[in-house]
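A single chain comes next, written as C-alpha cells; it is the form predicted on its own.
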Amino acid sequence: MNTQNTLSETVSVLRAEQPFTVEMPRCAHYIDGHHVESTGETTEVVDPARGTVLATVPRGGQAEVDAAVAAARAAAPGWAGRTPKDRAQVLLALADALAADRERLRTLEALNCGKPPAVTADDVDSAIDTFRFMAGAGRSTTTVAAGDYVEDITSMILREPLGVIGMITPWNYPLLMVAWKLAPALMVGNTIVLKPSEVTPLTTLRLAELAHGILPPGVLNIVNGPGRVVGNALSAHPGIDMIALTGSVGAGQSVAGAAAANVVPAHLELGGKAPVLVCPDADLDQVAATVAEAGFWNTGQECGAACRVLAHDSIAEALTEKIVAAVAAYRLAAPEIDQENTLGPIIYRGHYERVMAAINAAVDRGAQVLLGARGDDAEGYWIEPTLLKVATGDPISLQEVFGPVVTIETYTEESEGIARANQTDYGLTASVFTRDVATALTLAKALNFGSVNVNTHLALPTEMPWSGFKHSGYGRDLSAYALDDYSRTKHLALNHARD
C-alpha cells in the first residue's frame, strides 16, 4: 500500500492513502442465541488512528441483563450435564472458526484499537491457542485421590462448574481478553453472559456471529452498553454465581463490592506497574531491546508493561543511552502500514487525555523528558514513545499510565532496589535482570508480584497462570488453574459398611 509520511502539527504519523475495508459484524446484542436489537441510546465505535466513526452499537440496560441472566440460567443444566469430550470438540470447533476468520478479526482489530500488524496477528493467534489449550486441559483434572480416608467410608471429589459467570472484558485486548475467560469457563461447563467495553466491541460480536451455531443457545450472552450501567447490572445481578473483571482498580473495588452483597465470588485482574530491576552485571543490550519491545507493545496500553526501569546507578547512564537508542527507532503510524518498529495510537480519546495529563504533571514535577512526551488529537490519538528520567517516588512510577510512557530511576544497594520496586500498590508483574543466577532467584522471590521474569519480560505461555498480587486482583487467567478458578469442589462420602 502507498504511504505518505504526514507532519501533524507536533506530531509526526505514518498515515495509509486508504483505510482497510472489512465487513463490520452484527453490531446488536446477542442473547439466547439470536441477534437482538435494542431501542434508545447507542454508542459510536471510534477508528482511533483516525477519530471517525466506524460502527454505531446499541446500549443495553437491566432488562437486556435480565433476559441474558435468564437465557443462561435456562441453558446451564443442559451446557453443564455435557461430558468434558463433549464440551471440547465444542471449544475446539469454535478455535477452528476463530482461525478460518483470522484474517477478518484481525483487520477488525486493527480497524477497532489501531493496533500494527504485529500486535493484531499476537492476539488473533493467542486467543485461538487459548481455545485450544482449555479444550485440552479441561479433559484431565488433578485433584485428591479417592480413598477410605475414614473406616469404611469412601471419599472422592467432584469437581461441578459455579453456574452462570457474568464477564466484563477491557478495551485493550478485546479479543483475547475474551478468549481468556471464555474458555476456562466454558469448558468446565459454565453459561455466560458478557459484556464487552463499549469502546471496542467490534471482535467480540465477530465472535458471536461465529459461535451462533457452535454453541447452543443461552451458553453465550453478550449485553453491550457502558459498564456504569450493564456492568453494574451485571455484576449485582442475583442470578450470577461469579462476576470476572479484567478492569481498573475502582472497577474491581465496585465489581467485588457487588459481588460481596450477594455472596458470589469474584475474579479480578485490575493492571499493574510492572519494575525492571537492573543489576550492575545485566546484559544491558538485552535490557534496552526488552524494555523497548515489553514497554511499548500494544502502544504501552498493557497491564504488565515493563514501564518502569529500576537502574543500579552504576550502568545507569549507559543503560539509558541505549534504551533511547531502542525506543527512538519507532514510528507512529496507521495500522494498515505493515514495517518493523511501528507504534498504533491511543485507543480512546478519554485514555488519550490522561495519559498527556499524567505526562505533562510528570514534567511540571521536574522530570527530564528523554524522548517523546508530544501527543496529538487532531487526527486520531496520537502519543509519542516516552521516556522520562523521575526522581524517587515520583507518582508517575508508581501510578499506572497505561500507555507508550516508560520512566528510568536508579538505585544503589541491592535492598533499597527490592523496596522500591515493592513500592507500588500493584502486585502483578515484574522483571530482573542479571547473569548470576543466585542474585536472580534471590531478587526473584523478594519482589511481591504474581509474576516474575528473569532476563526478559511478558513471557506469557497460555500453560502457565497470569494472576496478581495487591491491588493487581485475584484469580488465576491462563493455565489449568484457570479452570479450577471458574468451578467448584464437592466432596461425596459413600458408607460401604457391610453389617
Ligand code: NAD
Contents of the next structure:
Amino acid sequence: MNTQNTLSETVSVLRAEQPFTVEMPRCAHYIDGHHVESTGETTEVVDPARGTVLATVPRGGQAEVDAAVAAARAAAPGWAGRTPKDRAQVLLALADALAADRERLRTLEALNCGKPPAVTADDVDSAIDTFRFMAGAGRSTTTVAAGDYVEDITSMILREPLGVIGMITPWNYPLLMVAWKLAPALMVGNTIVLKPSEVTPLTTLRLAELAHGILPPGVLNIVNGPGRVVGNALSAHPGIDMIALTGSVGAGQSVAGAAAANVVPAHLELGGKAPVLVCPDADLDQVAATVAEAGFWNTGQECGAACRVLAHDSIAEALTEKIVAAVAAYRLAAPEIDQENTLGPIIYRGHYERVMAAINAAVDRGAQVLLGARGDDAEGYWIEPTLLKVATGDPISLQEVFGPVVTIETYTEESEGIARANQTDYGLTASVFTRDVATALTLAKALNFGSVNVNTHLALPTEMPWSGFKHSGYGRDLSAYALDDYSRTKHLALNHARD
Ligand code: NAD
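Structure of the form predicted together with ligand NAD (previous: the form predicted on its own):
Next comes the full complex, this chain leading.
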C-alpha cells in the first residue's frame, strides 16, 4: 500500500492515497421489521480521519420512539414465550451472520471511528463472542433451589424477562457496546428499542440488516437521533421496563432521573479514570508496555484506559523514561494503514476541542509535557499521544479526558497511593503492579473500582462482569451477571397440602 506522510505545522499523519471504500448500510430507522426512512431532519455521519461526510442518517423524534416501543411491546409475549434453546439458536444465527460479515463490519467501524486494524478486529470478534457466550450461558442459569421452605408449600423461582428495554449506546465502541447490551437482554427474552450514538450509527444499522429475517419483527427496533431528543424520549417513555445506557455521567444522570419518574430500573455504564498503582518492586518494563497499550488503546477513547500512573517515588524516574520510550513508538495513522503501533483520530471536532482544552489547561497549571500535547484539525481530528507529568491533585489526574493522554504522578507511602487512587469520583477499573502477592491482594481489596487488574490492565474476558462503582454507574455488562440484570425473579409458592 502506498503511504504518504501528511506533514502539517504540528502533527504528522500516515495516510494511504485511497481511503477505504465500503457499501453503506441502509441509513434508516428499523421499526417492527421495516426500514423507516426519514420524514424530516437528518444527521451527517463524518469520517474523523478526514472530516468528510460518509452518510446521512434520519433523525427520529417522539413519533418514531412511540412506534418502536409499541412494536417492541407487541413482540414481547411471543419472544418471551420461546424456550431458552430457541432463543439461543437465534442468537447463534445472528453471531454467524456477524462473523460472515466481519470484514464489512470492520471497515464500517474503521471509517466511522478511525480505528486502527487491531482495534476493529478486536471489536468485531468480541461482539460475535458476546452473542455466542450469552446464547450458551442463558441456557444454564442458576438460582436458589426449589423446595419446601414452608410445610406443604413448594417454592420455586421463575426467571422472567423485564419486558421492553430501551438501550442507548456510545461512539467509542459502537458495535461492541450494542452486543454487550443486546445479547444478554435478548437471550433472557426481552424486546428492544435501541438508540445508537448519532455520531457512529453505521455498524448498528448494518446489524439491523443482518438481524432482519433472523430476529422476529419487533424484537429489535432502532431509532436514530441525538441523545437530547431520541435518548430523552426513550428514557422517559412509559412503555419501557428498563433503560440501559453506556455513556457519560451527565447522560447517565439524565436517564436515571427519567427512569426514577417511571419507577423502572436503569442500567448504567458511565465514565472512568483508571489509576495504575506502581509499587517499588514492580516489573517496570511490564508496566511501561501495559501503559502504552492500555492507556492508548482506541486512542485513549476508552472508559477503562490506563490513563493515570501513580508511581512510587523510588522508581518514578526510571519508569517515566520507559513509558516515554514505549509511547514514542506510536504513529498517528488513518485506519487503512495496517501497521503496528498506530493511533487513530479523535472522534469529532467537539471532542477534539475538549481534549485539547484539557491538555492546555493542565500545561497552564504547570504540567510538564513529556511527549505530544499537540493537535491538528485541518484534515480530521488528530492529537499526538501525550504524556504529562502532573502535580498531586491536578484536575487532569481526576477527571475523564477520554483521549490519548496519560498522566504520571508520584506517591511515597502505600496508604497515600491507595487514597489518591481512590480519590476520583469514578470507580470503573484500576490496576496494581507488584511482584508481591500479599501486596497485590491488599491493594486490590482497598481499591474502590468494579474491576482491579494485577500486573495487567484492561483484561476483559466475556465470562467476567464489567461494571463500575460510584459515578461510573451500576449494572453489569458481560458474564452471567448481565443475564441477571436484564431479567427478574418471581417467587412462585405452590400449596400442595392434601386434606
Ligand atoms: P454521551 O453520554 O455523550 O453519549 C452516549 C449516548 O447517550 C449517545 O447515544 C447519546 O446520544 C446519548 N445521550 C447523550 N445525552 C443523553 C441524554 N440526556 N439522555 C439520553 N441519552 C443521551 O457519551 P459518548 O461521548 O458517546 O461516550 C463517551 C462516554 O461513554 C465516556 O464518558 C465513557 O467513559 C463512557 N463509556 C463507558 C463505558 C463503560 O463500559 N462504562 C464504555 C464506553 C464508554
